[in-house]
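There is one chain below, alone, in structure tokens, taken in the form predicted on its own.
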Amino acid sequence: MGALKLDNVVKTYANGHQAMKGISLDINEGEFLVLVGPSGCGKSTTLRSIAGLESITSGEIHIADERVDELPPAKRDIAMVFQNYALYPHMTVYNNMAYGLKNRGYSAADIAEKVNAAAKMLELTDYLQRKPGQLSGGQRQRVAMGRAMVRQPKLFLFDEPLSNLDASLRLQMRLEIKRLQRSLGTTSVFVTHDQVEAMTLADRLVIMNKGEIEQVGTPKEVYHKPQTTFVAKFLGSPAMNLLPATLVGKNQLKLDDGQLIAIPDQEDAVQDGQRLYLGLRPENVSLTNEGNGLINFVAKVSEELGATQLLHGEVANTPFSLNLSQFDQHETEHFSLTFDPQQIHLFDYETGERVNA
């Protein structure tokens, strides 16, 4: 059995909305799982599940081979970073690194022994007698992190930790966490809304939809084939490119104003006439102006970003969206559009299922 495992796990709260619909997960021992999805998709629901701060109706969780979900937070053996930091204002830093090793008994030596070396990883040492109120947002969510590395958990859960930090300091926090899992070794579940968060931190993501798992995978398995229309459109920005279609025979999708585009041969993967999402990634797309592409593109805005530009516009009335290195404005706005047959994404029109390989 793995560091944590989710089995057929159901929230239902009393009003009848089920936040949790089933959701089966084995997590391995020192893995970095990342739990993403928009609001209102249950992620945070699971974490706190996981911690015993949410009663599941139905299902098993087990942290290494005990069940724990009976057992109320603090039997579970884990320890939980908050976005709000939850730290006691009155208490200096050390304090608060100290309290929870307090509450269990441990020895003023050892408290000290195992509150040094985390101040020293996290760089927190010269501020170990300074209180919260000191500090700024991030030496906070350091101090919040610390507190949690001195008990030695089982597992980590993070809920969201970066969400009140600002752009900069969010990019150096990632990367803290990141190094400080490796170096600990310590199975962690992190829940977040944002997507680059996301990639950047996982061994593996689960992208979650309305109670439910979309997909579980690496995330450049995720990004590269994407299972479903949803995980195609929550990952990358922009989003994934998907154009309503028609197969015809077996490597021709006809667009919705009438274009033929050839796609690699299908075989036995879809069907003739079958409606379907064409999916290209906005960097996999190639822009000319000489009109010998594959599909017509009418530019509308474009973007710069400085190495590389946006460029939005519609192809048969669908919005569509590229990522070019370099892009110089033409006083045509019509353009032809290709792109490389080995990287398109087929999903069916009705479910929204991954059909290609």
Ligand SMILES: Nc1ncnc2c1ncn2[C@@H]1O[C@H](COP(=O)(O)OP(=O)(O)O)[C@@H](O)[C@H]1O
Given for the second form:
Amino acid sequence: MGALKLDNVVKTYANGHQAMKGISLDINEGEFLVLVGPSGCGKSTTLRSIAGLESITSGEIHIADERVDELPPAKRDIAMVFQNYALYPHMTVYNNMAYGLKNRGYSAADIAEKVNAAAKMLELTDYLQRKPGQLSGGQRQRVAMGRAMVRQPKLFLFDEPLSNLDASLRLQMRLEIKRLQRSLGTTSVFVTHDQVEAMTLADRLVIMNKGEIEQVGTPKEVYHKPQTTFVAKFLGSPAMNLLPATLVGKNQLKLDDGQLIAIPDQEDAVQDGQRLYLGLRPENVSLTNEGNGLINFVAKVSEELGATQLLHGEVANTPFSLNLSQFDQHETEHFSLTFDPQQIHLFDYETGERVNA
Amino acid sequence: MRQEKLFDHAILWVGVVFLLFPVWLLFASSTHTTETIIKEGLQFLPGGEGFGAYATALTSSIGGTEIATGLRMTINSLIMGIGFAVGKIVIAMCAAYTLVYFRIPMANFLFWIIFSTLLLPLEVRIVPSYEVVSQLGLLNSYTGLILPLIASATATFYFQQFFKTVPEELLEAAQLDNANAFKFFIDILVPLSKTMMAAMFIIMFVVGWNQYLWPIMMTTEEAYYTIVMGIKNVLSVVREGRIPEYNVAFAMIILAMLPPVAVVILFQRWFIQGLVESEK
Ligand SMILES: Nc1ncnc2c1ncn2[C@@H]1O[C@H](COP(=O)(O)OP(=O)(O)O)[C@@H](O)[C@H]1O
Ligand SMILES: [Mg+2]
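Okay, that was the form predicted on its own. Show me the form predicted together with the named molecule next.
Okay, now the whole complex, with that chain kicking things off.
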């Protein structure tokens, strides 16, 4: 039984903009699902529709066994953490966490117990009488978490909760959110535009683009078997290299400058002469001297990352980046590339869909 | 650098003296006898009568029967000023809340109707207002004094602008916390508006306290006279061929200035405190 189910949800805003074009999702009990995609792709809209802060145009939303898309937010048994935390500035930390419980008619003793338990878990006990303005960004973030936790809802919703924090705090809170979610076991939907955050947090990832779902899968699946060029480019830094190519027979690719590359036999998935993109992750490619490898590469600029180096250049007049663990400055800029033929990605040139297994 | 500062301060002091000098003249003169004032004009230095004129101003009624003592009129003015300010704030906040947070048909149109009442101050509509109040039987009552003046386009506008700056997520968080529209208003918006309310209270109290035309129209019973009217009454005995008690009139003017000053000082502190706490 799914904890949350979206069935062909469409959201058209009053100005006619269609922000969700038929989103269907099935989320399991206790799962940590991350919605990721570029800014404006409809992540927040999806989350807010689940919360009931936006009404949906068509489709259905179910939480546990109940259809909720007609219910007001407070009746959906969900809690949400906002990007700017949305703490009540005039209330103490305690009252911020207690407010939702008070409005639901809990007794003072019950409230005290729940709030204190949450505060202890979040190490906020010493700050309960402070106001949000007197807290650091990380502490405010925790209060927002606490406010969501105290009600023990069926579902946590997070809308880019880490993007207002500085880099080191973001890493720390990321771990903390994951740890809390694991120990509470509450089903969660987390929205972010940061692919690293998405990969590290998710049990499963949903990659969205322009109001549609591009792919759903575990971080490993979506990284190693991206189903579309959009997903291939979106995940990974630097992004996957995509080289336009034409198939010759079923096991050779011809790049636009005429180079031929042998690839594993694609059998029935492709046709002779089909236009394709050859996808190669920067870290799956290595460098040899000119003529010894599979593709000719012209090096341009290198960037030092410490553990590895990035080398940017061109293959067949298309920008191409490498992520190398070892690279010494050379006289020449002409090299050759080798790669494991099993680690190539092939996408149809027109549709952007993956064609190889 | 230093010279510039001296110059700035000199200008400030000139301003302070310019503003305070008339007040000082009134105060100094109020501590003299009426005869001294009539014979020698306004006095620059305090005289020998002390605060006698103040006691007279507070306890006895000049230019009327015994009901309208200075104290009574001050209380009336306080009721008027506070009722006026509180009423305006309550009405304006409710109106602004509705305009900002509810999808009502023709909200913009309604706003402009409210706004256009700025073009119709009391002076323009005083005859119809009087007619309405008199037909409601509200002449000579506090309700009649306060109610017709209570709608405020300015305050509504200010509160509306303020509510628009409150992050939308607060409303959404409150919705998730099972707060209904009324709770959101009372528990969240009203506390957040504290500084705005203090600012409005300062302005509106002073405006209410200084009302002159409306109370004169409205009240025939001395029990409802306000202190601003009272000052005039002290001086108007001239018409009866009597010499006005200038020292008492001056004392009354000073007394009439104290509550607005107190309100400004008191609420300014809240106001600044609110700003410093930076609750946003
Ligand atoms: N209230 C609204 N009215 C009209 N369009 C909106 C509204 N809110 C968001 N949109 C549009 O819907 C699209 C998706 O927005 P959103 O869900 O906020 O994106 P994301 O969170 O992925 O950045 C954007 O193009 C945005 O401009
Ligand atoms: Mg968003």
